[in-house]
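In the block that follows, a single chain appears as structure tokens, in the form predicted on its own.
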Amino acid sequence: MAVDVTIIGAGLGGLMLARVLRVHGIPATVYEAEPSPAARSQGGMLDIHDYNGQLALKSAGLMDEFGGLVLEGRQAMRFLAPGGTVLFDKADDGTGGRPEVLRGELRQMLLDSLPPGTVRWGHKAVRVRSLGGGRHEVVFADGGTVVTSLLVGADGAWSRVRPLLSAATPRYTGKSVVETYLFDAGARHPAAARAVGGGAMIAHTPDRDIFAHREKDDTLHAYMGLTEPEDWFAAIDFTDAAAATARIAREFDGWAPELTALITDSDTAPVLRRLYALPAGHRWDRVPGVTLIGDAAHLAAPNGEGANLAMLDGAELGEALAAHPGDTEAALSAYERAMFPRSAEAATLEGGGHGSDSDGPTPHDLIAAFSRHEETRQDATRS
């Protein structure tokens, strides 16, 4: 008997799963809380890795379309000392395995690859329950329901599906970031633009860091990382943009002005983003008819792997379902056996200063980690 696949969440992982199932002629329905694809900004740049995210795109048959989204030159990477000294500077020579795209454009590419009506917008899941025999009911905020024989939670950090499988909940990592944008940077913010360079820039100390990326249309997108408890941030009124900007800027007193300009010269109000993670190595026992992908399964502090892992999860789950027609449990077991160790390993990667260790890596640790990662990637590509 054909399985009806219900996916909760139209992020990159859920859409990738729907697309790979489509490639194999398996229908799926995606339910998304947002009212439309354009309901909110989809975030900034993503580097899509040749050892996970690009493998998913190949399974989806979308590598040519993906190539049309890549922003040339954005794989450049530099590390600066807080005083502005350049510690490491690697140009984008076209041989890197992490081409950069805008998250929103990548998501739209996946949406465009699906038949109309695959995604049901404005369906916020508020409750799920088991009906026995591997079947589950999802209740939406508008009172509607759906019953399915295969439920996939692709609904992110605060997943409504996860409690069917696990009692784990995300915990604060001890760190938050404050997000800013500088537009038309070359003309209007030249010093900051020179500091960031053509791709990504990291300036790091044990409990403060700045990460910035040059996006499309000469936009600089920056994150100021601060290792502080949640109460510390709660004392800052982020509804008062000027006061919040000044308060965060004080934490970077003594840093080079071209770096602090990424805070003080922002063309948008600062946005606080608290960082949460599930327990390292999060896993669950097999429960019939339900599984998780992406952050719902393995939310971690930012390390450059989250979106890539979500897409690979979606692709591998889709391939497993196609490889086990009529045996959903075999497919879910095969998917989870591969996913658990992969996500646990990824959670240990150094992440641009976004970890929660109070001592933290030094800039030289980050440079060494970046170099090791590049060597490992090149070895894997050659093998």
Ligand SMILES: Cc1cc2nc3c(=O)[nH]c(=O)nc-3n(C[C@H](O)[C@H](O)[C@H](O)COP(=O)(O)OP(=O)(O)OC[C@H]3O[C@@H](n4cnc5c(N)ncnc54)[C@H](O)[C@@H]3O)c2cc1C
The other form holds:
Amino acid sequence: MAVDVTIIGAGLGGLMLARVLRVHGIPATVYEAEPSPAARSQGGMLDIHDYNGQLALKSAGLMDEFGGLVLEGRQAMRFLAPGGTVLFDKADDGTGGRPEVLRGELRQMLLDSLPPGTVRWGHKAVRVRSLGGGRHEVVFADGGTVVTSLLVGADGAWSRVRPLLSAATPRYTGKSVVETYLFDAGARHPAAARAVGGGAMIAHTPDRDIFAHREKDDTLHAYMGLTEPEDWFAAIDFTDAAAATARIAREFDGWAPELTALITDSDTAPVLRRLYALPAGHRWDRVPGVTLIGDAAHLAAPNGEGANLAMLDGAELGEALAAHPGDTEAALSAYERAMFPRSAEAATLEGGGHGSDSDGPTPHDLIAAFSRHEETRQDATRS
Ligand SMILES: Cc1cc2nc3c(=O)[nH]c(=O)nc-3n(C[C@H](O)[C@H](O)[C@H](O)COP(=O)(O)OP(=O)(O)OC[C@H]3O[C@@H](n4cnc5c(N)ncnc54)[C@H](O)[C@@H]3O)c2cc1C
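Now that the form predicted on its own has been shown, please provide the structure of the form predicted in complex with this ligand.
Below, the chain from earlier opens the complete complex, with every other chain and molecule after it.
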């Protein structure tokens, strides 16, 4: 008998699962808290790796569509010293194995690949409970309910499904980022545009860093990282954009003006994003009829892997369910057996999990990590 798959959350993980199930003719319904696909800007570019995110896209049969979204030239990578000296500069020669796309366009591509009505918008799960025998009830904010024999929590950092499996909750990583955008950068912000180059740029010290990306339409998207406790940020009034900008810029005193311009010349109000993580190696004992994918399972501080892993989780769970018709528990066990060690390893990468080195990586560590990343990719491509 076909299982009725109920997915909570229409992020990249949940949508990828629904798509791979569809490829195998297994129906699924995705319940999403937001009222519509356009409810929130999906912001930002993602590099989709050939050793995880792209494997998911292949399972989903969407590589051609994905190819149409790739922004050419954005795999260039540079590391700058805070004073502006270029420490490392790698052009995009087309062999990087991690093409860049806009998250919003990737999500829309997945939505377009599903039959109409698969995603039920405006359904915020507020409570879940076990009914026994592997069945669960989900209660939504509007009072509606659904009962399912396979519940998948794809509902991100603050998952409502996770408590069915684990008592773990995300903890503050000790670092937050402040996000800015500079539009039409070549013409309006030429020095910052040159510093960022054609792709990604990182400037790093142990407790302050700037990560910036050249996005579509000559937009620069920047994250200023500050290792400070939560109350430090609470003392800054982010509703007063000018004062918050000045306060954050002060923390980068002495940095090259083309780097601080990514704060002071922002065309948008600075947005604070506090970074949380689940304990690295988070896992649970098998509970019949329920599992987690993506950030709900293994939230880590951003290290370039989270969205890729969420998609791979979704694809592998879909493949496991297709490979074990009529035996949901065997499918969930197979999925979790591969997912637990994979996400534990990813959480040890720079910026990931509670286990990170408190001093953080040096620019040289980052360059070494980038080289290791390239080696991993080449190994994966060879095997
Ligand atoms: C600043 C920053 C930069 C990042 N950069 C990168 C990067 O460059 N590359 C990369 O790979 N990863 C990156 N990540 C990580 C990446 O964003 C996440 O790992 C990824 O989005 C996880 O996908 P997901 O589908 O598991 O969860 P999400 O994307 O969080 O999606 C969860 C969905 O569930 C919905 N939802 C939540 N609660 C409920 C509920 N109760 N009921 C119903 N629906 C609900 C949400 O509205 C959302 O649509 C970054 C993260 C941050 C914070």
